[in-house]
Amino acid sequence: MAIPHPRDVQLAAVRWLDERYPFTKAVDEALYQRVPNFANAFYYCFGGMVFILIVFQLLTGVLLALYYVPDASSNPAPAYQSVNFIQNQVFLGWLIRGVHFWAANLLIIMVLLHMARVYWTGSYRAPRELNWIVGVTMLFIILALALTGYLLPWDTKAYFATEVTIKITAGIPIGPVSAFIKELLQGGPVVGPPTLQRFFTLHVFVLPALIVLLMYVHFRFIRAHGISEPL
């Protein structure tokens, strides 16, 4: 018995949408695409794993943000107390925070494996060099997400690790640039409440928006050029 195509079992709401926007056509173009046989190799799955992990990070990040308080103006800091509350009192809070933490580490590994596969198969060559640049930019944004998220628990380890990182940026051999980056990240003479607020803004608003935008551009490039064959 043939399986009916989704177009044959549309709901009334979907038909109503189709009359006003080609909803079904957009879904078909996004989901129904022929994949070449060589893409069945396991190392072609790293890119898909990156996408899944980014979705996990966005979803768990939204849940954590419901309880997190980006405030370090008192002692003990509300930021530290809110993380402790999520970990020990919120229902399944420990699980959501654990998924967010370990998925962040696994995301970096998968991005590096994906880029290694792209390099090994020669997929960075013309006409795909712009997509390679987009991918490298996404790698730096993901590393920045890991850096900014590390400070948010506002414990001793996070504080001193961030202080060391900011001092490293201050060692850039271009005086005005290093001073500007340090001031931009730190928000004051030392790591303090303004630093936490800036890292929170970058981690929750700026960097996720950039990663979603670049991910869309990345997928459009893939649709335009197709999946590259190994050399």
Second form
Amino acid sequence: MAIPHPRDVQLAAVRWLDERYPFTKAVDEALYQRVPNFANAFYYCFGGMVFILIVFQLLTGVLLALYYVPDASSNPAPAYQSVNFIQNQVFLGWLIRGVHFWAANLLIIMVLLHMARVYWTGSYRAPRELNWIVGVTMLFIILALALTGYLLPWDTKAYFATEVTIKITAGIPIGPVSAFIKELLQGGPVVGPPTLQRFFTLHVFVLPALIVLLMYVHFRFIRAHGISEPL
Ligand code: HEM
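Could you switch over to the form predicted together with protoporphyrin IX containing FE, since the one displayed so far is the form predicted on its own?
Following is the full complex, with the preceding chain placed first.
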């Protein structure tokens, strides 16, 4: 019996899958989109760069979460020790942590460049206003991710920086609202173990889930309207 060519096996497998669900059509629809020629200009790539950096953050974040311990209830804090362990003992831990840190910084620069491009080409105007609002929401979520992530190493710099950021809530003019938000973030009278627990939950579960959801909405909007004509 002749040995089938690997390509034929592959085609047969794809055909088998496609008979069960139109995967090829779904992948085609998801990946292929004709874009106008003007979108070749380099400044149209910033949004895509932000997307790639977020994927990097999700992947390296999952790897860091394999070793990170969100616990500051004893001294020395397991949170601090676990970051030390990742940095100095885990195989390539320093690299994964470094990529997570630098990609976070680059991400913020790229989001601002992307936003500047959208503003400069007037792409926030009708009918794209809602997508601009989705974008601004994602910008705040990204900043919140940076802020909550900063506390996680639980070193002196992280601790006091978070104390300062939480104090900013005192600037909210309505007293009970300001007190409520402070209490919600801090989880006690001072920055302590409950604060770390809360920031960890926001950083690892709530905010990433929100950003993934909003990116999906952002891309559906872009698909619906196409890239805007330059002014
Ligand atoms: C998670 C962050 C974000 C991702 C992954 C993202 C991704 C993208 C991508 C891939 C595009 C296609 C065109 C391009 O890349 O320039 C785009 C377009 C757009 N983005 Fe974003 N973006 C993000 C944040 C923002 C922010 C912060 C704003 C504004 C406040 C914004 C507003 C828009 C608008 C209005 C468009 C349509 C532009 C047009 O039709 O020319 N995006 N985005």
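Numbering follows the first chain given and starts at 1. In this text, rigid core is short for the largest set of C-alphas that superpose within 1.5 Å between two forms. What you see is a predicted model; the values in this text were computed from it and never measured.
- Comparing the forms between the two forms on their rigid core, the Cα displacement of Phe221 stays under 2 Å.
- Taking 2 Å as the criterion, Leu210 does not count as shifted between the two forms: its C-alpha moves by less than this amount when the rigid core is aligned.
- Taking the rigid core as reference, the CA displacement of Leu17 between the two forms comes to 2.9 Å.
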